[in-house]
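In the form predicted alone, a lone chain appears below as structure tokens.
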Amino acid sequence: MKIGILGTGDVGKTLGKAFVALGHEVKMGSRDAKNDKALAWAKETGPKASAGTFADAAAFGDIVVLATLGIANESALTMAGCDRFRGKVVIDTTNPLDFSKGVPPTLAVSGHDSAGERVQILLPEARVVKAFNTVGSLHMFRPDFPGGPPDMFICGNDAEAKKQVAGILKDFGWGVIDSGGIESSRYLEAMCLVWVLHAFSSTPPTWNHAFKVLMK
């Protein structure tokens, strides 16, 4: 499968190895096709991995990932070019964090509105699927805790799309949580800053931390 990847940072590398090392091919895109960060990784990663524009990216993946900066979906997304998401599912893994008053960040988008109903009002005829926001790329792939593998939650308006992530999910090694439609990206985007400041509980700051759900 041919995976496209928006962003350079820590999630777009980190998630754009992982499904390399499952036998994917994967081109991550960045404004500038020169991007030192893509080209670096590209270069590390292997003849699977690729770089170029947010536009070549969006138009290379069967499925595409959304990795960049929650306060830049727009901006990234419109370079790319709507039309090039058409039909495909796109993972969103973003969270609109705002830093403006430091660390803890609060949500720039929060209330009745959403990231992730953003983005899928942006990419009308994309199969929007929130997933990996609520935990840090350190443990994005292959997760390793002493309770057992936690678990991820997941939320769009598209069933079969869903199924799809779900099964990305479990090779990646997680548990699945279906939390509903799109605009329950509003609670997993929450879920994020109480991810953080889990982390901010302590000093220094540990990031070594995931979610699980527990049933009987």
The other form holds:
There are 2 protein chains.
Amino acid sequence: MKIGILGTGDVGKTLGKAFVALGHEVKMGSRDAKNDKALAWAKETGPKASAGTFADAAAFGDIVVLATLGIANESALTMAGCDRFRGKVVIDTTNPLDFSKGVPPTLAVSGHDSAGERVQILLPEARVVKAFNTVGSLHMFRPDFPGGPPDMFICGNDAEAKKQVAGILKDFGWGVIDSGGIESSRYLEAMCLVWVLHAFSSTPPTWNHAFKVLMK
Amino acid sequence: MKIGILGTGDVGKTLGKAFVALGHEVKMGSRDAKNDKALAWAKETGPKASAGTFADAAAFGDIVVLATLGIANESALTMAGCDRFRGKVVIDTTNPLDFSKGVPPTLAVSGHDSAGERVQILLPEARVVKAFNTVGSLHMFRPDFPGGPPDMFICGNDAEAKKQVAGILKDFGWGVIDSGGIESSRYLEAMCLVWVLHAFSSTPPTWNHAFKVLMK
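We have the form predicted alone; now please give the form predicted together with another copy of the chain.
Everything in the complex follows now, all chains and molecules, and the chain you saw is the first one.
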């Protein structure tokens, strides 16, 4: 498959590399086609990796991964051109974190609203699936924990798209919990904060934890 | 210790019985001193169990457990008399669930607000600790899951009170994750919905699951 990644941070780089490791072709998009981080990432990741603009990556991907800062989603998607996502599966990994008062962050969007819902509204003809937002980039691919595998929570309005993302998550090494429609992003983005607050309960913060749902 | 329980539902009955099993004395309070459910619960639970009004239970407890419907917290606490909680540890188990549109429910209070914060505001001199709100009553005491023990998330502003509640949780069979101050109730109450939505992903709903945080 062809995967477009929007964003050049740790999440974009980690997921891009993971998709390449599984045999997919990946284009990492950023605001500038000559973005140093994206070019360096593509060079280091090999011939199946390339770099371009947000628009290039959105056009390239059968699946597009949104890995921008949550508070920059709207500007990135607008730059990419919302029409380019028509019919595509969009994996929204973002959290609308507000660092204006320092760490730990709070949520800039919450209550009866969420980043996931806003992405779906901006891309009405895309099939948005929230995923990868309740763990840090260190453990997104092949998570290896005692008592694992951990579980990834997903939500979205399109059953077929969720099935496809669940398959990807299984390939990545995750269990999958389906939390319903895209409006459940409200709960999954809040859950990110539980993950973040646990990180900050140690000094220095530690990022080596992931959720699991135990079942009988 | 003496434990007051406000509420006669499954959570109140389960936790009350658990405290008695661990050797504590428990008074279950309700709107009416002659509440049939509370009297039956006390009779069946034995000599360390008793029933009374909300005010009786609040006055009785060294620790008071709030186990009313989340949307009834204010009325229950007002009936109990907010002064009666002065200096006490209050374990807030509630979620502000809104069933007005059927099941699964949504949150009647969310965003920059939560049931836990409202309880702390109503009881400014109590030491409120959120706990027991991310699992159902079936598994609150001696949770027995493959891969367990599961973890309970707690939050509150008073470190000593959280330490005491963490000790109770360990006696009950839980791992404990401290999610910070009482404002983190926003995230823990949202997490309850992730638990609930997983229940409703099966038909009929199943309640045999609990969260754990895997760590390296």
